[in-house]
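Okay, so here's just one chain, in structure tokens, the form predicted alone.
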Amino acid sequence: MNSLNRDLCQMVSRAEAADLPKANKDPHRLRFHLMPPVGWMNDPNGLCWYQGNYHVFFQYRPFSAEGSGVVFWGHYTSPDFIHWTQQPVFLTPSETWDLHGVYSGSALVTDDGLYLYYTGNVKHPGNHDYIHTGRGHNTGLAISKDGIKVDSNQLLLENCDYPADLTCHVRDPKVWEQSGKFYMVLGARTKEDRGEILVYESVDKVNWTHINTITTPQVFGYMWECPDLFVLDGQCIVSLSPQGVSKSGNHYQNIYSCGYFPLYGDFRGEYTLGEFTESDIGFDYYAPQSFEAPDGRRIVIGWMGMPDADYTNPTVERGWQHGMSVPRELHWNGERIITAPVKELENLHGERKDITFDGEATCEWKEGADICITNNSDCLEVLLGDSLKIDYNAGILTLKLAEASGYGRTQRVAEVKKLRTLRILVDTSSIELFINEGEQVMTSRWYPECAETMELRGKGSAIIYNMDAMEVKFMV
């Protein structure tokens, strides 16, 4: 550990010790979602299972809840998605190739240790737009034997190593092993403002060769962030967070989107992309990353936030902002990805209540709930707390937030031909809707005065579980 790295780690520890008591007094602190100890959290990084624990690294600005300042990698570990331990800051901006932030990346589990690939951000002084000039987006590699501390760190690729038709924006490496070789995808923006994904290949995890580029025939956004490529139930999936896609009807309602293409053919050579589908159409979900659990499940976690959005979060006043979605299991049904909360969350289930309704029904819980609704009519209305409404009618499901609790969030719409089921995870300041067993998902932060009541109008049944809190040990 160099002296700058050591000094930065000590500064982070002091900031956490000073600000965590204030943050923990906030009634909007999440109970069964990961959130930053203090400061700002965004993209999940380095998701993996290593040496008996799940590892969730994340973009972390510990000195500012408003998102200013350089970016670190925070770190949580858990054996079961229920009991979490905050680990020391893993990556600090302390090398020549990452001085202005250690940006997003991924983990590769090997016999030699845990390989963490990431983007090192450098902003050069001068009159630059930091798109076409002035920015270094460098691919770095940190290796850890124990998954807790960095044993070595090196620069692998810099802007001059990427194709010549690209801007300075090349970032977010996702790495995996396949057929005895290693592959990396990087998100990129061309000089013509076309988003694309670069595919690299390696035989030794260190030296990389560009072998292909994945994009669409027509321009689909100007930048493809946070790429991911994996096989799901036999189908190759390309996941990404495209920036610059305009709203079209009820699609692409957020400033930025995230979603996936099914890929047919070979990502290393000839391929075609199927139709793009949004992963989550709520207000607050971006930059998801997936990994394979030890039992073979494909698990995804997304940032419960949205960059550059015009809505806000009142938790800034308490010294923290944002969180992560619950871990979600993915499956391919032959047409689309089906998403559901991981089964481990059922270990947080407390008291159960069963309701059958034909007309109106009400229910209460304490602090958090897992609600499973079966709908038996063409219309359904769900009122949560004092300020959130879910309305289904004529093939449209609408999530509406009142001004007092939305902080700029108003409504989001899902096209649902027939609503069969609706699963709702309600936390102190978040809501996740899983429509028709996860065919579509809507995630949002919300900040109600009361979030512990539900009124149902329509016809159907519901099962409501009180949700206990995860155990999170902060190392302060």
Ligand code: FRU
Given for the second form:
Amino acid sequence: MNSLNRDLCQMVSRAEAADLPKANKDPHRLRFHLMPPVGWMNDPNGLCWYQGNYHVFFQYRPFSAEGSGVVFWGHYTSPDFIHWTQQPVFLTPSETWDLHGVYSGSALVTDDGLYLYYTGNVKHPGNHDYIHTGRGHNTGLAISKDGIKVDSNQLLLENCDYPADLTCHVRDPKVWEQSGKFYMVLGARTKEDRGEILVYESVDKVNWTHINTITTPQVFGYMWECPDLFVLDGQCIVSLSPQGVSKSGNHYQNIYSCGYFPLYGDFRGEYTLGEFTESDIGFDYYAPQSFEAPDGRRIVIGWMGMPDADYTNPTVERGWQHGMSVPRELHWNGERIITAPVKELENLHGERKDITFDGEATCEWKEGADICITNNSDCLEVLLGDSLKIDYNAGILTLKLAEASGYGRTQRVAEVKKLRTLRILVDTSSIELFINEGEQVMTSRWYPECAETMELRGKGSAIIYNMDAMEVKFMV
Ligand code: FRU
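Switching from the form predicted alone: structure of the form predicted in complex with this ligand?
Zooming out: every chain and molecule, the one shown earlier first.
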């Protein structure tokens, strides 16, 4: 640990002590989602199970709720996804090769400690566009014995080590072990504005060789951020957050997208990619990362936010912004990924109400709810709180937000041939919608005066659980 690192850690603690009381007074603080203590949160990083805890590191800008300034790695741990403890800031931008931000990365659990691979961002002074020149995107490795503090860190790869046809944008290493070797995928932007994934291999976790590149035959966006690669129920999946994919019909409605390709063949050699499917089609979901839980489940957490969006979040005035999705369990059904909230969230269930409706029905809860609707008709209308409407009609499900609570969010659309079930997680300022047991998901922030009521119109039944708050122990 160098002196810059020590100074930065102290500055973060001071900022948290000063700003946390104000943030915690915000009625829109989330109750069962992770959020930054203060300041700004983006991508989940280094997700893993290590020494009896889940670890959620995250992109953290403690000094600015607007997201300016250099980025750190914040850190939460939990044994059960319900009781969380904030840990000291894990990575600070304090090496020559990560001075302007410790960008996203991932964890590898090894016998000699937790290995965290990440991108060190460096911006060189001068007249640069920071895409083609002026930026260092360095792959670094931090090793931690206890998973809480960094014991050593080192530079592994720098821009001159990446293929020559790339811009300076090469980042977000995701690392895993397979058949006695180690693999890393990195997101990249070529000089011709094509998004790609670089595949690296290593036998010792430190020396890495570029062995393959994964991309589409036709250009699909100019940059692929936050790549992930894993086998799900026998199917190899390549997950990514592409930038520059244009809106097309009801698809790619956000400025940036995230989703996945099934990969057929060998990611290390010959392969083809199947059709791209968006992993979430709400307003606020990006840069998801997955990991394997100790019981073998593939769990994903996404950033409940969207970079460069033209909608906003009023929490900025209270000194914080953004959050994480709930942890979600993934399965492959032979055609697509099925996504469901992890079962641990059921431990937050409070009072249960059962409704059957043929016509209209209403219901109330306190602060948060987990709602499971079974739909028995071609139309359904769900009005949540004072301002959010889910409308299903003629094979189209629309999520509509009123101006007062959407802050620029208007509507998002899902194509749903037959709506069977709708599971809705409602927090004080977020909703997550799992359509037909999670065939499609929509995640959004919203800022209602009151989010604690529901009106249903249609024919079906509903189970509504009050959701208790998770426990989050902040450091201050
Ligand atoms: C995605 C991203 C990553 C990068 C990080 C920086 O949201 O742009 O590509 O590592 O955020 O905070």
